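Read the single chain below, which is given as structure tokens and is the form predicted alone.
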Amino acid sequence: MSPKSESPSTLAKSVDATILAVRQETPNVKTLTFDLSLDPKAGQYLMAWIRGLDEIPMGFSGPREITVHEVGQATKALANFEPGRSLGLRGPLGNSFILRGDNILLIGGGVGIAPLTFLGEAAKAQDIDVTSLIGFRSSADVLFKQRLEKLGDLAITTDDGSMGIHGFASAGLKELNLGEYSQIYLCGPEPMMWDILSRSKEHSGKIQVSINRYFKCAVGVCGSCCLDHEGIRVCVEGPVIMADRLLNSEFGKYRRGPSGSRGSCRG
């Protein structure tokens, strides 16, 4: 089936999409392929409308794919969609990663590997050298290993030591010289990203970070996703933000939820 296409003028509202395929990646992660050609860039996101339940932000793991980690009611419902099921999509939204230089490093953890893999494949198509450092809790949680191996050197860390280097993703930094890379791209759980960033502050001017905040409107009006103290609206000025803008922000310290009150940066 040829993908449907939507003109940019229709993307301010949800458009109907049909799930074409569902691929099980790990016990609690699935990739959904849909029939719309939204022409996203790696790092952008869409708002997925699960009718009767919620609308949630999802990063692209490919031109017509999202990769879903079952962590809450909405994501569990989305992960249970089967081929032929429809949902509303609004996007692509936000700023993408920007490819710079000829030698890049991808650092990710968990389902944050998804947009980085999409980016790495775009970089490879432009003959850019790609190195990847990815971290997971265990070998059972490893995502997109084969896709990343096709791009270049790959280092894997696991918290329990069941694959690769024993430890958090930052344990893999000792195997790398960050000064060798023209640009570094970071995505994953916020504590993991802050751990990486706090150890590499001298390189923050060349680190692009994809961050997650609570989105309501996704058009920059409601302020739910604003970062203290600068007031960055993550939904429109992000989700990709240069790391040097995050060093003195709330990033890695706390985040706001649906009520606007501060909570753990873990979610």
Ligand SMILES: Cc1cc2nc3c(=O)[nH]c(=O)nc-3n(C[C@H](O)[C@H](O)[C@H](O)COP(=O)(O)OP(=O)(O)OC[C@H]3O[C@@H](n4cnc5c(N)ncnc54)[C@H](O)[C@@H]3O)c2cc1C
Contents of the next structure:
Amino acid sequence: MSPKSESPSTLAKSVDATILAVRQETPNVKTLTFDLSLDPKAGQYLMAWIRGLDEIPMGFSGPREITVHEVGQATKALANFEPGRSLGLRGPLGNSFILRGDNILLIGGGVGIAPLTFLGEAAKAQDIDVTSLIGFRSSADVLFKQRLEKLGDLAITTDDGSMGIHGFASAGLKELNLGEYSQIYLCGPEPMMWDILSRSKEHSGKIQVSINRYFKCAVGVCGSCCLDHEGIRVCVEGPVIMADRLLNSEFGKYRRGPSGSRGSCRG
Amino acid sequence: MSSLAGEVGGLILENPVMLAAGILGTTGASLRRAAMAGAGAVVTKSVGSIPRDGHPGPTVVPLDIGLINAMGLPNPSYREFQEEIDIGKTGGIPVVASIFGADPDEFASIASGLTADAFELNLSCPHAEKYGAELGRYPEAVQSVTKAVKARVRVPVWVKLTPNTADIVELGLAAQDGGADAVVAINTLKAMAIDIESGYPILGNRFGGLSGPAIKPVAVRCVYDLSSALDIPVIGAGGVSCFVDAIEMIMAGASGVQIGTALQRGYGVFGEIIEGLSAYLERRSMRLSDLRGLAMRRT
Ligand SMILES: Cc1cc2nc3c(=O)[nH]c(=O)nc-3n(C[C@H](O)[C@H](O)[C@H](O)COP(=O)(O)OP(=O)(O)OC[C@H]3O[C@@H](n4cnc5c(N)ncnc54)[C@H](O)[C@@H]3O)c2cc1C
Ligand SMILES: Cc1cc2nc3c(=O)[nH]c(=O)nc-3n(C[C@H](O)[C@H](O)[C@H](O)COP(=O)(O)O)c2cc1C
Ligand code: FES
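Mind giving me the form predicted together with this ligand, seeing as the form predicted alone was just shown?
Now the full complex is given, and it begins with the chain already shown.
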């Protein structure tokens, strides 16, 4: 194949992995640890093949683990895997977060905290200062509090005020001076990310955003994940995209479903 | 005007290198991006009359020799698709709408509901029940679908053929009899892959179609046979991933070539192939028409 490739190597074949441990993080989020490492960088993802059912994209929450939020058939099946059970993994795929500077800020919500925690731990190992701002619906949903506390300052927001600052993650922005950070990393539900981005446009040149689109092939040919208006193939050119490229895109406005038709970016 | 410009299947193109159907063709923006990268024309994802989510995953199996896919014709329906075609058109090159249906009437009504520079009839997808090759392997069906669409549209109509048949020339002749302006060959070859850890067929649909370098020799043979037998132009597809492959297709008789699986490497493949083609012609002081069908004249 040509060395002049615009895409990172995506010729990852499915490998068989066995689940070593399953950890319940919140009532509907579990972390699955594998018996092998695909040697991922934080921000990359894999395609998890639940045999006989479906193959879905999952970010890494550590070198050999994924953290699954049960939202539908495939994620429920995955969350019900017991230790000892095997599945097919294709990865690591996509680009990754890139560490820049020595004082970073992680902003996330929901299961989007997973890749950010992996990134924060990698950063800490390189003596980079890590601050985190994480938002959840309620105290019961708070994810990776302990892992993030170990890294540095941590601010939590909850929609219902049951823990930390009352309000959306953006409510926590007031406590921070974004200008201080060498780089900002963002991952979470799209409305939350859009809310943050639209309040911090002047920093968009240093915000790396991990986004979610409907992935099918994950090798950059089928067109399912393409992002308007540039036609970015999120599965191979993403999932991490600089915020300034997102500001005039479909991001925050709409997203396509499995048929390719446009729908809401909520949910 | 570059040395690569000319007519292909009723369209005037800057160059004969096109984006194949179903490859980065779901959105207008990705079609436009192929245009910006240098494609001479783009073919859309195949669209039908009702929205389809496609098959469950895995939808592809990456191999060293190509790709097996069973996307299952996901599409938002032609009613929602005109907007994407119109955005694609802003790339400044012809947009060919690939369409599929279960019978001549369905094809014809989709074609008359869309505005595009040409239509490509998908009579060849090997993994969708009731559609594609399930119709396209019968010469009578190929002829009647082609005829029905030709009767309803004024733009060129291309017919995409399946190699999963004993005699692809018979299908090509049927398309020609139906009034096709060109045939496109080939769609993917029926294929499957099995996971030896579990025994499960890997694709969610169990079966799929093979594309990429593995099928190029098959495609070259099909293009050669079709070009020898038909009066209408043949557009070559199947495993073209560099300018050498494109030249081989053209020497086999192709008027144009389509690029699919090679897009895995990114949109840059268009530039590479087009530059390679131009440089080859320049080096040899040849025109594209000198290459076309050269293999048939070398006996
Ligand atoms: C790069 C990337 C990384 C991700 N990382 C994680 C993660 O670490 N943890 C986690 O819990 N979830 C993650 N997701 C989301 C996860 O892939 C979907 O929640 C999952 O596919 C839903 O499948 P389902 O059958 O359970 O739900 P469904 O009932 O099929 O759908 C529920 C929701 O998930 C979306 N969805 C379904 N299939 C896909 C698909 N193939 N690609 C993208 N979205 C889909 C649907 O549009 C819908 O909004 C990630 C998605 C992407 C694109
Ligand atoms: C992921 C994928 C999706 C495809 N979708 C379609 C489609 O919707 N309609 C169609 O006529 N052909 C479709 N094809 C077939 C291609 O257009 C092409 O004929 C075939 O892949 C051979 O060319 P290649 O080896 O360059 O990929 C698809 C192929 C792939 C790999
Ligand atoms: S998921 Fe197929 S191109 Fe990205």
